[in-house]
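In structure tokens, one chain follows: the form predicted on its own.
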Amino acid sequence: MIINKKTATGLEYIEIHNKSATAKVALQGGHLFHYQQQGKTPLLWLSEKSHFQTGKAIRGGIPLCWPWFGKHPADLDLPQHGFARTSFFRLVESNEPDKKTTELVLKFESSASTLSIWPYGFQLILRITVGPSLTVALTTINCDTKAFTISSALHTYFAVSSINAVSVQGLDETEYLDALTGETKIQRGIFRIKEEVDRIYQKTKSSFKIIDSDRVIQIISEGSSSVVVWNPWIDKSTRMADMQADDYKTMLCIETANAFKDARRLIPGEEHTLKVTLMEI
């Protein structure tokens, strides 16, 4: 079943009943913002102090970091991670292929607006499905008579028992950029996170896991070789607005991307998609 709802403030959401899991989807950013299987807690963390208003991003789920991840290189003015996340989407196709899977497709396109920011022409499709896993595919088209080079993320915020119970599979060995420090090291070992995280990984598997104590969850992705792993910890947490002062303790992002040395340049009419699957096993 397909709904289409409205949150307190206004903002247009689509939610999703079927037999394997329920969902949300605002239409703004096409954020998906709930994921939760049948009869399991929800898989994605979201702050309960989110901003569910136009033009403000919404704090957890899975925002879409677009045309640009993390600052503009060129103009510190301009949003970070982009503007497709606070932009609006508009559903164009869903279906349910079986009473355990959910498909929806949803469009965003350049216009003037998009333009005054960022000059080229696009089309970005972002597919979800919704089942016993979770998929999220988001799909940039160069609609332009020139090339363009995309950075992106989809920026997932995990919900964990306590973050002192969590590791992390499948880094073991890799090349990382510490954006707190600006020093590149790597990876050794098992990861565990102790303190404030925000690390972007080159070259990494297509295949990691968040080992919980009470659940492990699996993520896999395609069209990526980089990702990135961020936990706020106290300070941080302190200080944002739509954040509470220990919410670093039950959230973990693990972000799909393609981030700085994994930036996709497109020619006209070429297209890239970057994916990732969630499951709890």
Ligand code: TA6
Given for the second form:
Amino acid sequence: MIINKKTATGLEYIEIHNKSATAKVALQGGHLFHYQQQGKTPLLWLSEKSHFQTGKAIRGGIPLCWPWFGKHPADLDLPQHGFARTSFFRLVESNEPDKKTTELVLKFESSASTLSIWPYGFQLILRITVGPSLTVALTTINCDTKAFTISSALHTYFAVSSINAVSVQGLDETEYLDALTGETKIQRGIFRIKEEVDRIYQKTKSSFKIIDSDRVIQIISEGSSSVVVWNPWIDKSTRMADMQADDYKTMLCIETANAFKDARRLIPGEEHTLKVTLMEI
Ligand code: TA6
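Having displayed the form predicted on its own, please output the structure of the form predicted in complex with this ligand.
Every chain and every other molecule in the complex is listed next, the one we just looked at coming first.
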């Protein structure tokens, strides 16, 4: 079942129900903000203080950071993580191939307003498949006459039972940039989160796991060789208007990305897809 709905604040979203799961996708940002397999707890974390307002990114789910990850390299007045996550996507296709699967295709393309921020012609195609697993695939098409470079991330917020109970697998012996100190380090040993963590891992593999006390979440990345791991811990959670002070205890971002050295240059007509598949195993 695919239902068009609106939040109390007026944001339009698509609600999906099938034999496998339920999901919710806001048209603003093509932002998937809920995914819950039947009989299980939500896979994604969503802040109870999220604004759900036009022009403000939803805090949680899978924000799309595009066409730059982090701060704009040249103009700090431009929004962090680009403008896709606060722009309106159009639903162009929806399919229910079977009772367990729902597919959505959403599109966002360059306009006078985007060209005034980022001077390139593009199409963004977002393909979401809600089933026993969740896939999110973001395809960038260079519709311009000149090449452009994008950095991006599927900025996934995972719901965890307790941050102290969690470990992350798949990043061992991987180099990362510590965004808190600017240092480059190597991940060694069991990866537990015991403080604020903001790291961009480079030359990553494609399969990762979040080992929680009550479940294991598998993350499979395609079109990506960088992963961002973020937990704001208590100080940042307290300072953020759309987070509760103790929200850091029940969320962890593991982001399938094309960030920093993994930015992608597309020549005219070329396309690139950044994709993640999530499942509870
Ligand atoms: O993904 C990590 C990060 O870049 C952190 O530095 C933090 O800023 C986080 O993203 C959230 O950014 P946002 O702009 O959504 O508040």
